[in-house]
Structures are given as C-alpha cells and as structure tokens.
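Next up: just one chain, as structure tokens, the form predicted on its own.
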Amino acid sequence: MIYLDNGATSFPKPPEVARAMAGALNRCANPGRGGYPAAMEAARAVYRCRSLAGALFDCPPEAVVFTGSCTQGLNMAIRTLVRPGARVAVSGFEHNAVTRPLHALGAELVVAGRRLFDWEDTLTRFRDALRSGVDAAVFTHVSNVFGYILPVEEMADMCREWKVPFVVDAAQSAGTLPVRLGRWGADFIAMPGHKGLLGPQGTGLLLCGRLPEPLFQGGTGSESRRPDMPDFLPDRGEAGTLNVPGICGLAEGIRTVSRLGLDTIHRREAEQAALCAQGLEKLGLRPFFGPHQGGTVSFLPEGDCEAAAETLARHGIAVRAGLHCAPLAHESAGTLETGTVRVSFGYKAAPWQTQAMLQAAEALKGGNVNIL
C-alpha cells in the first residue's frame, strides 16, 4: 500500500514512536502521583516532550497542555473564549471541530474569505469581519481539505491590532510548518500529535497564551484541598491521569521532526502534491491547486469521488473521499455536493509515490497518459 491520507493521520509511524511507548509500559507509573522511581520517569518523560514542544512552537514548557486530540484541544480554547451568542469571525475553510462547537454556543459565524490560495481575499475579508465588530476569531492555518496555507500571521497581527482573542487551528501544519505561540501572540493554538508531529492517535497539544477555562474537572496531582481547579498551567487543564505512553511516543515523533527539520518536510510535502495536481490535471481530472498550498491536492474524478477513492484502493493507493468534515471548505469551493478525492502527502514524501499515484489515477480515465 502507498500511504496518502497524512491529512488524516502520519502513517506509519517512525520506528521510534512504537519503541518508545513499550518502554513506558514498561518504567512509567503515574506522573505527580508518587516520589518514587517509576512515578518520577513518568515525570520526567512528561516534561521533556513538554520541552520539546515548548521549543519547537516558540512557548514555555508550562504553556503546553496534554489532550487527547485537537479537537479536544479547540473545544478548551472555543468554551474559553467564546459565550452563548457571541459573534466569531472565522475563514472559509474550517474543520467541523471549529464549527460544531461554535454552533454548540449558539454563536454567530462571520465567515471571512472563501477563495481558494487568494490570501488578498482572505485577508480583506478577515479584516472587514474584524471592522464589522466580533468577539472572538478562530481559523485554520491550513485547510485540511485543500492544503490552502492562510496567511496567519498577517490574521494575529490583524487580531492583536483589533484586541480580538483568537484562536489557531494547527491541525494540518503542526510539524510541517512554522507554529510560533509567543511570535503570534494566539490566545491558544490547538493541534493533534498523531498527523504532522508522528506521534501515536489518541495524543494532541494545546498551546496556551491564557488560561483556559478546563472541559473536565478532576485530579491534578497539585493542590488537592482546593475544590475547583488549579489556576495555573499546564495543570489547569490536565484533570486526570495523562496518556504518558503516547506522551512518550509523541515525543519521539517531534524529535523526528526537529530533526529533519520544518522547511525540509514542507518542501517535500509541497512539491510531490504540486506534482501531483499537474499530472491529475494532465489527465483531465479537475485538481484545485494554487499559490500557498501544502502538501494536500484534492480533485473531481469524472464519477463519484467514492467510487474513484475505492479505485484508487483496489490499486494500492490509500487516499480519502468525501466532505472530509469540512463542509464550511466545500461550500467555498463549491463541491458540497459532490465531495473531492484528497491526496496527501507525508514527512517522506518522494517522487515515486506521485508517479504510482498517477499511475493508478489513470485507472479513473481508463486510458494510459504520459503524466511526467
């Protein structure tokens, strides 16, 4: 099988991961739970990805609290940010975890920009949001869909100019692209630990600029005569014993990263899916491609994306079809009916991937083309 749903989740996974979350089974007890050995490992294995993160997203190790996925993480950051009613401004482009917990609120959605890779657009409609009066901003740094890169920074300045707090969806840029809490300024950045940054499902980040309003109560380990919780970070928002095996195992994974380095993974990723959309488009197939675009290339078979996608399957290539949970993205990009097929690419991204992806395409046109 040839991997290309990283948009989903990073898989496989690098060697490391796995052997480092056996070796937690095996050595970590429960972290600030006890003084002695297998409890203080647990400890100190929490804290080093703590500062591995920390290092790699430009914030304190405190400010980095554990969760078990971005969404989870975005739940924390909305509830904190956002009361029932309140006015948010958001891009044309975001995921269901964004949009579900806002309409949960009740809030009223001020959806700012729906051309794809025009960051003109996105920014003078962010900006005319912002001028129209909001409470809160959320958005996307890329769309999951459509690997769109929005021009977040130019976003946060724009917030920071306006005192609106914001958050960051890092869902498909975290361990790919440059993710700077204190440069940005975010209220929060929510990301998951098993795409871009390798680590194992069931792991995520969230980055804090302010202390979030916790979605469970619980143990801490700290200051337990007091009934509400800690009102400090990480604590405030980690009630429960922590996933220390896949902590352990996330923390590999960004070592990976650091390792290889931002710019390099981008650029792999971003080249074999520029590729890709040229060859798809060679074949008559309907890619949507442009400036800013990462890693992710989604396009229009001739039938039903479904059935193309089961195509593509049958010749070994692992891709996803549908509305990818995105319907706000497919609305401005008008497939909201018809869904795409999504191609995504990974942190060993390489030639020969694209050319047996475009090999197997030729399956959906039923004749043989010269891609590359």
Second form
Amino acid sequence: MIYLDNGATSFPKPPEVARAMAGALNRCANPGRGGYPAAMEAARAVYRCRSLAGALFDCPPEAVVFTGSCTQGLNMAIRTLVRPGARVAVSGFEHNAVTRPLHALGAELVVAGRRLFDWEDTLTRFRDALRSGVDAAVFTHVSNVFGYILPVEEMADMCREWKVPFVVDAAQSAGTLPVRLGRWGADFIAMPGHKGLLGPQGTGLLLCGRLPEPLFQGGTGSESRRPDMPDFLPDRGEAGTLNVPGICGLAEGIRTVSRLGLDTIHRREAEQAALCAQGLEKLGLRPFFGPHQGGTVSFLPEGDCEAAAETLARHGIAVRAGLHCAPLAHESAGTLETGTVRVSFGYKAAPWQTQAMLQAAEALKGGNVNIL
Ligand code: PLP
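Form predicted on its own already given; the form predicted in complex with pyridoxal-5'-phosphate (PLP) follows:
So here's everything in the complex, that chain up top.
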C-alpha cells in the first residue's frame, strides 16, 4: 500500500517511535508521583519531550501541555478564551475541532476569507473581521482539505495590534512549517503529536502563552492540598496520569523532524503535491492547487468521491474522500455537496509515490470509477 493519507495521521512512524514506546513500558512508572528510580525515569523522559517541543516551537518547556489530541488542546484553549455567546473570527477553512467547540459555546462566528490560496483576500477579510469587533480569533495554519497555507504570521500581528486574543490550530503544520509561540505572541497553539510530528496516536500538545482553564480537574502530583488545580504550567492543564509511552514515542518523532529539518520536509511534501496536482489536471480530475500550498491536494473526480477513493484503494493507494471533518472549508471552496478526494503526502514524500498515485488515478478518468 502507498499511504497518502498523512493529513489524517502519519504512517508508518519512524521505527524509533515504537522502540521508545516499548522502552517506556519497560522502564517508566508514573512521572511526578514518586522519587524512586522508575518514577524519576518517567519524569525525565516526559521532561525531555517537553524540552524538544519547546526548542522546536519557540517556547519554554513548561509552556508545553501534553494532551491526547489536537482536539483536546483546541477545546481547552477555546474554553479559556471564549465566553458563551462571544463573537469569534475564524478563517473560512476551519476543522470541526474548532467550529464545534465554538458552536457548543453559542459563539457567533465571523468567517473571514474564503478564497483558496489568496493571501490578499485572507488578510483583508481578517482585518475587516477584527475591525468589526470580535472577542477572540481562532484560525488554522494549513487547511487540512486543500493544503492552503494561511498567512498566520501576519494574522498574528493583526491580532496583537487589535488586542484580540487568539488560538492557532497547527494540526497540519506542526512538523512541516515553523510554528512559533514566542514570535507569534499567540495565547495558545494546539497541535496533534500523531501527524507531522510523527508520534503515536493519542498524543497532542497545547502550547500555552497564558494559563489555560483546565478541561479536566484531578491529580497532578503537585500542590495536593489545594482544592482546585495548580495555577502554574504545565500542571494546570495536565490532570491525571500522562501517556508516558506515547510521550516517549512523540519525543522520537520530534527528534526525527528536527534531524531532517522543517525545510526539507516541507519542500519534499509540497513538491510532490504540486506534481500530483499537475498530473491530476492532465487527467481531467480537477485538482485544487495554487500558491501557498503544502503537501496536500484535493481533487474532484467525475463520479462519487468515496467510490473514487475505493477504486484507488484497490490499486494500492490509500487516500481519503468526503468532507474531512471540515464542512466550512468545503463551503468556502464550493464542494460541500460533493466533498473531495484528498491526497496528503508525508515526510518521506517521493516521486515514485506520485507516479503510482497518478497511474492509479487513470482508472478514474471519465467518471468510470468502477472499472474493477
Ligand atoms: N485541526 C485540523 C486542521 C485537523 O486536520 C485535525 C485532524 O485532522 C484536527 C484539528 C484534529 O486533530 P486530532 O485528530 O489530533 O484531534
């Protein structure tokens, strides 16, 4: 199988990840819960991962809160910044992990910038939204459906200028593009550990520029006499036993990313996405592509997207079809009724993968998706 669904999760993981997880199961007890060697080993391992993440994301290790997913981090961040019924600026490309927590709070969404690959539109509309008066902003760094890389540095500058607190969803950029808590001055940046950071499923990070409101209350191994959660990082955001094997695996994933370098990973992925888009265009399969695009490309076959993905799967190509949990992005692109087929490259992106994908895609030409 040629795996081109890295937007969902990276696969396969570097072999060091599994080795580190097995090692943690054999060596680590509960971090912060004892002074004996196995608990201390766990505490050191967790701190190593925090430090690696802090170095990569321009923040102190303590600002890194471990979560179980990007979704968990986004919920914590949004619940901290957004009061029920608040007005919140979002981009036109948000995932349900942003829009559903906002909906649950009864927030009024001000959708800013719906044109794909168009920084001018994104920035103009975003400025208009801030000017109109919003209580907070939440925006994705990269669209998980279309690979559109939003101008987040400029959007962050605007938020600081207008004194609007903001959250960045770095689900599709962490591990491929620079993400900087300090430089951006974000209140929060949420990310999964299991996509571009190459860690295992069940891991995530919330980078905190301020104290979060905890999603969960419980034991932290610190200030145990207090009836409420500690008022310092990272403990405030980390109730309960941490996923130590997952965190040890994630540390190896982050090491792999740091060793390869963000530039190399991004270039590899974006090059293959561009080649893939060109090939799909030649086949008449209507890809969405443009400037500011990362390693993901969506396309529209003649027939049903799910059937197209199934045909590709029968040819050994793993891609995803449908709405990709991002109806807002599809509404913006005009594909809400059809969905798209999404091809998302990973850190080992190479021309042979693109070639195999395009060869398989020939089976979709002319809408004849059931040729087998
Ligand atoms: N935000 C975006 C843009 C995503 O693509 C995803 C996952 O696909 C998420 C948030 C949620 O990530 P997780 O599945 O780790 O909660």
